[in-house]
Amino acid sequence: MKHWNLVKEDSGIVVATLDKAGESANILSAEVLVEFSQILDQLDLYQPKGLIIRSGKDAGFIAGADIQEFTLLDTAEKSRALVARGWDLFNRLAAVPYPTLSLVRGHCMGGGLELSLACRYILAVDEPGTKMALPEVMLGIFPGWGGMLRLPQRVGPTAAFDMMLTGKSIDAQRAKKMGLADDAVPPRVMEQAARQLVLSGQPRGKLPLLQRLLNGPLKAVVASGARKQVAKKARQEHYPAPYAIIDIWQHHHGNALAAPEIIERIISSPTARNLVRVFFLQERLKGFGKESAVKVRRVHVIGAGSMGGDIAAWCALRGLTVTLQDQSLERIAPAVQRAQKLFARRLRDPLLARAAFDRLIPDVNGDGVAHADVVIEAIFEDVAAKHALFKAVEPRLKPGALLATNTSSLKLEDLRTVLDRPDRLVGIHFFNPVAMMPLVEVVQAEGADPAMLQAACAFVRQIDKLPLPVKSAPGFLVNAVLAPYLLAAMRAVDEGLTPATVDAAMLAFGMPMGPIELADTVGLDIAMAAGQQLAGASQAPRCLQGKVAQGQLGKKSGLGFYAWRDGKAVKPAADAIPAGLAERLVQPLIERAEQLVAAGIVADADLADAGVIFGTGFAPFTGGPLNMQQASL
């Protein structure tokens, strides 16, 4: 076989092996299906004792269904035939007369993980990789395979459709707590446990008689309650996916087959056709950096702050050394303490949570940079300031270190003139909050050495960020789309509308966060320096200059166009909202990105619908600012 490598051992067991051939992660396509397929026939003929199915990847199990292939749905007898080709090959599985086990190592995305839950026995191997999930609703569709069938069947109709109606994943040791897997087990041993349970004959255990009553009786109660939470999160007109998943299990068993119309619906709707495009976009960031070997061990942060802090703290999390420094040990101790609560709430393992802590080192004198394969720096904006840091850094570096700027809004060019070697400062520019935000912009300024930006993009990608390679301007691609929107939506209270009225309207139209809660947040002294500078503002909206005159500065002075109570904006009900607001709010963010493709900021439209969504959140179901535009020409 072209895919697969089956084995058959004196113990009459059988290993089947994915490794799909000329790819260096495994999918599910149509060639992979039809070889499994014709596996399962010729243990028709010759039933084995247990079959054992594992990856022969490095990089993990089973990453999910061939996404290209959706691409090429343009019927409706093509979407079926699609959903019908995995339901009926495991459920097929699912029926043999000999135990089979599914052996998880890495990641075990959607089809990956429909094909393990039609096995008898789950083995997860308990290592930081492995991780397990049905995040077909990120991509605007449904786990048609099984999933909806199986997976509240095996964990309880609550816990499936958190991961379900999310596409959040699980790892080794909560997939066992849970039940979805049957053991966890290190990897040392994991050959020989898989052999030693396929053989046991253990009996899967039962789910609790309140959780079977849930997938029985009382599924009604279970769907009501679902959709109302998914209600808080997502309109069924922008995302049909996770009330679709709801439907088919309630009323068709999890069965998609058995409601053809919805499978059209979805599979051929705006929704999934433009997160899919998403997720193209996201594999091409994650392409940036592939061509340099540059591999980060040690890391030197220079401003503790909070974005300088929260950036050390996240290198930490991602296993890096990291040296934090500041004036004062009184300074970097807040960067600390928000470290350690990351590392607890992220890590959740105490022993993980410790070695991170031990990784991310108070460095007052800097000594750090002598050892550090990136430096970063996070001071505050001030030319003349980052002048005499760079003076005094650059003699420090070792040979081939990363020198970096998280500037946000000054030009590199005019950072680097007192560099012996210019070429070399690289901006890697992180969002706030650095742990929730998954885009970075890596900034290229003019003469930049090419080979520093690809170690740049590399950096990103090893710390499981999203690079995106852009050119030295004021707010480059991110921060330059958001000051006119805001502006604008600040413009719009000006007329009379209140805040509460104007975010209601961004937020019906799929953004995260309204405008002008998002101003209260960044600070609205420098939301209307940013305004100035990025906009070409001459006059700042009246109702921003009265609230900065007044000290009314947003969440960090604990009033602005909102009043802030722990954390969170209090906010009054919204009036009516007037017809097209949301569209007039979101143009100049349009216009504004058009002009810096046309400008060369950023390389294309694609990349700039990247940035915008990774960068922003902006609305994921349109598929991007100039996505949308385009759709409606």
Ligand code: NAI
Given for the second form:
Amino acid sequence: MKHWNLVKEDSGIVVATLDKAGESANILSAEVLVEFSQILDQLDLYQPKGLIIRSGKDAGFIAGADIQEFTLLDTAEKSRALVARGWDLFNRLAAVPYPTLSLVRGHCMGGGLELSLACRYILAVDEPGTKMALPEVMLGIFPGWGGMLRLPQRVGPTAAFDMMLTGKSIDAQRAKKMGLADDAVPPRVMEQAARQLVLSGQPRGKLPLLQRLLNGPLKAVVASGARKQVAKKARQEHYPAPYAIIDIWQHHHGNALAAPEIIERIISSPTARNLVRVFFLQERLKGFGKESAVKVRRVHVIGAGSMGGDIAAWCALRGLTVTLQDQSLERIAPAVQRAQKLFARRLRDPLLARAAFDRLIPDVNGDGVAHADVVIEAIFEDVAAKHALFKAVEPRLKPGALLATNTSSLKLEDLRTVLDRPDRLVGIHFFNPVAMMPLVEVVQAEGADPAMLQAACAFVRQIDKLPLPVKSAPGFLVNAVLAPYLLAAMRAVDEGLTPATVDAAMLAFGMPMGPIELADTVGLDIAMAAGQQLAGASQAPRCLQGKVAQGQLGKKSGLGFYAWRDGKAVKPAADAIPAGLAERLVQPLIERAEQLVAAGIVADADLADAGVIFGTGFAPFTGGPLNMQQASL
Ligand code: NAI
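To complete the pair, please output the form predicted in complex with this ligand; the form predicted alone was given just before.
Expanding to the full complex; the earlier chain stays at the top.
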């Protein structure tokens, strides 16, 4: 066999190791599944004492189905055949007379988890990389290879929906606690533990009575609750898959083949096509910086304000040692407090949170500069201040260290004039709030050192963000496309629509936040300055001028277009939304994105779409503004 390796041990246990040829991670391609069915044929004859399924890859267990194969599904028959391929095979695995065990170490996603669920036992290896998930919903599809049947049976429908409708992943300990894994063991004992468990004859734990009722006679109650939860987050016309998952579980016992009309509707939906596109766009961003061998260990951040403080905290969260500089300890203290909350929320384990906290070092004197692999400047947006800082910092840098600025609006070409080696300055432009926004623009000024740009992309990947290379230009990509969109939204307010109506139109379109609320969040003074610089507005919208003149600057001053209470906008009810409003407001964004692609600020239309989706949350089901424009032509 090309992808599987079969070993028959003296004990009568057979170990099947998946090591997909020519790939660093295992995926369940058509070929891999055909070979697996041949293994089951052989074992029908041999009748082992037990079967252990494991991975031969360092990267993890199984990353899922072959997503490339989805892009080839152009007929209803092909879609049904793809679902049947895994559904039938895993039903066959679930029915074999000998005990089976899936040894899960590292990621176990989608089809990989469905294969594991068809085994009698799941043994999770307790290490940080072990993660189990059914993320199909994020691609606009459903776990059709038995996930919708077997996950609710194993963990109860509430916990199963929590996983299937969000795509979230579960670590080894949590998997054990919720009954998804039979046990979680450290790597050093996994071999022995797997053999013991598969031969143990131990019956699978039964679900508690309530969960069995919810999985049976009370299905309708669970389904209706789940539909309400989903409706809060995703409209059915934009995201049909989560609704389909609930329907298939409730009415078809988790068997999508019993509802061919749902298969056809979901797999051929523009949403699935676009979300698969977004997946590949994300993979493309992840590829930037791969050529660089740079491995960052120490980061020095200068400016502990809202951005610098959060950038420093994020780097410490991701395992780097970070020194954080500002003019006084008092200015660093609020950033450290915010960091503490972030660590507690994200790491949960107090020991890990403590370790992250220890990696974040206040550094008023800037001693960290001399040891840092990356120095990020995030001080006031002022050329003279940044010049003075760069002059002081450059002589103290390690040779080869990366010097970066987080500036939003100043030209790198102007900032680097004071440097001895101006070609080493790159922009690493984070978005606010740092912990939430996946995109980071890596800004290339004319004549910048390509090795530095690659190192910047590699650094961004190392801290688990998505780098987007852009050329130096006002607003780069993301702010440049947002500005004319916000301007159009405020002009609509000038024309008499209420802010709540404008925002409601864009939420209905599929944006994560309305443009007026976004302006309030950014700060109306900043929105006004950006409007002048980026949207080419000769005159700011009247509504904006009025607010700024009265000192109503949005969220930070408690009042803007909305009143802000406890960090939330208090929104009055929206009026009826005029037809075509959303399309009209989004048009300037699309046009600006087209101009930026034409000017080479971003390399191509796909990357522009990726940047706008991951930098603004632009409705992912559309596949991005330029993709949407293309589809409507
Ligand atoms: P901020 O005003 O919250 O923080 C700036 C910090 O820098 C202050 O704590 C200040 O004490 C410190 N600082 C000033 N001069 C210093 C010096 N010479 N040495 C050490 N510390 C010094 O500013 P914010 O919003 O964090 O912005 C910082 C940079 O990030 C700016 O260049 C801005 O354009 C950029 N940016 C801001 C975003 C935002 O949403 N606020 C988003 C992306 C980039």
